[in-house]
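Presented below, as structure tokens, is a lone chain in the form predicted on its own.
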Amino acid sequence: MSETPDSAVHAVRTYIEQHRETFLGDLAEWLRIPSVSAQPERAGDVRRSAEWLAAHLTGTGFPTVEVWETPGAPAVFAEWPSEDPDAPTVLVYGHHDVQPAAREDGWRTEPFEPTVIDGRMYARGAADDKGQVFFHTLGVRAHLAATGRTTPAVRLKLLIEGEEESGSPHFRALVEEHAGRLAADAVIVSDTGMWSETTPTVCTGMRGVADCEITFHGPDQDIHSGSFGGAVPNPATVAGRVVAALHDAHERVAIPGFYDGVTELTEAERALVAELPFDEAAWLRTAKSHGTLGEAGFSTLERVWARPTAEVNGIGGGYQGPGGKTIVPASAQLKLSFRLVAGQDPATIERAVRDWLAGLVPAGIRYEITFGAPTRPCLTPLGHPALTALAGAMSRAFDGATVRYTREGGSGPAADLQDVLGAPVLFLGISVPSDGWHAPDEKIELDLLMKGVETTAYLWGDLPAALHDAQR
């Protein structure tokens, strides 16, 4: 006889509570490894972190666990087949590298000595992302214990990379190299968060990004502005005019073709955003800013989550020292970035920017424009059955609370998984804004961490029917 929902919840929670202390002790052991991918002297620690995780996943029960090499830091792959022949395949993504941290940065505790205070574990990586990777290990065991299964209800794969905090420079190549091994019907990304402790949410998308650096050259050297100014083009003036031309009077990006293909927000999506308890004044305080500004006709959250942007990241040129120096400078520089939303292609944006720039630069100015490696946007449609299953599993973990939907304004490697594997990407994170990602005193709320464990325990049983529905 199958379990009722209430008995299933009881079984999952009982198992989690029985194993909570061991789970937290193991997490603390992993957090003590300073796996800072950005610091070359920590390369050995990043490798040690990967090897530690691989050993723990083997102990969890994954029959296949491998450390995958890259030209940089290693990733960890694990796979646990299901005994059900028609079980769908789910790939979980996260990362085991962390941001730099030192006590003198302002930490109240040692960043790599996990400390529990008032139900919170303080340590670098507690929330971003070791804690959120780790809840999957106890979650799958709780799923098995509560259902009496010996294998998960899905074919479960994990890919935990070691370079996310360094921009994932080798991640796409890794995914392409192992695309057959990584093939999945859905991808779960556990490197995001929730709106707040009392408002559980599921992220449905992340923006992409393209960035470029432009150098303008005028005279072959700095020249006298009295003798030559007004008669030769000034590269600093050109840089200023390019910046001024980026937006129109309504703060809309003025590059021709920039909005082509943009997936517009539906009225239903706008209504869901409006339901969130957004405190703009508090948000401004977090942003250390004194007013909002952006594309006309959209709210602050809509601008950050669902609209493309163009930003000036840096501008320079000419004399910057004390006092005056009356010159026409030889060169000037701009750094620009473009956040992209679903429907936009980074290659198309690059061409549009190049064409736009060519029409603005006058004769007598030479320039170079260089683009960095782009990140594509990704979006999960609100009506996707797998998203409904994820929200339902989270609602059960949060005692029936309504689960709302958000997006992330930032960018990450999730789009590479969507692009290469052709699978929908779902986001499952339980971190909250106060966790202080990348900041001193990063922490994780332990009760919320257990909600992440509980959500996955339900999710693996709920996803098969949802994914079969999605394929019909």
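Give me the form predicted together with a further copy of the same chain now, not the form predicted on its own.
There are no partners or other molecules in what follows, just the one chain.
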């Protein structure tokens, strides 16, 4: 990796300090837009979020800023060419849509009214992913200010999509449509996290995800469980049996063919995972959970980073109000998701789930199953020079701390970028496990957010040499 003189660090930090307040004010403005892609009634807000970001990127200095339409929510594309003829091209990926959120889910503050408490900004999307998109805007300005350049040392492209929290159903098509303009030598995904506030890490892979919704139909309406109970199939019972059939007694997914092709962890990779300072009690507190349970033969970190899963995200059927109602319900619903790892193909998994389900549903119960757009798993090879450059820039931002390697249990459309663009994918995230992604009280640590800004300010200077090395 190249050296960044202390004076450069000083220049970057000074610039960031001078612009921190305005930067946070702008981020808060963006976070006020409830860009929930899963809720059709929020479609206008998702569009407003894209337009807001586009205007902000123009203000940042990107000469090219475009809102790209999809059959669903719009994405934002921006490009800032370099004056250096040999400059490599870097594509930054993030998303501007967010998970659903409502105060009554247990938020201490309004989810769409950003609130700073004790150095943390609380808001839906603060960490996932608006905050982590946003550090790139100040980062490139700090890079220019500290180096005295008028254009970045890399040809910088941004692609910020609007449907990530809905499974990125149109993302691959969008990337394919614009593959020429998106062409890059490396992809930087800023939609993951790092180990902890004190242990900076670079993520090397994400799990994929396939999700489905199943509706079971029994009687044409709720019927009396006294008059008919015990003699007709109950769709809520069937839903429960399907849930129970997801796993075997060793908590392995019991769907035939589910593990076919899985890239198993090597002993060296398992050793790297085991080296991390993992405190299971602390992890459980972050998970707000009261016990571990998972596939036999694997550690907790291996289970969430490198093993595929089947999870019940939602179940519902029959009477759920106060008191009782002695009915056989007319229908029941299941929302399931399957995390996938390298070597698993979403289309194969979908077929396996459909076949397995067909064998579980008794006569007299009709069902429908629909799959969302899947997200493929993604893994970056350890030792890639660009990955080393990223770890170096991050180390500098963290005052020389050792940067370790992790994986991410969550999912993003990084694999589509890798597939279509043929570029290595690097993960730069400064969110920490306590940030509460998809949960009430989502937040971002403001000091870490500024470390993200700082890392990119160094990285754009370091990447040209690293990528040049990679091509030799």
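In this text, rigid core is short for the largest set of C-alphas that superpose within 1.5 Å between two forms. Positions refer to the first chain, counted from 1. In this text the structure is predicted, and so the values were computed from the model without any measurement.
Core-superposed comparison between these two forms: the C-alpha position of T150 differs by less than 2 Å.
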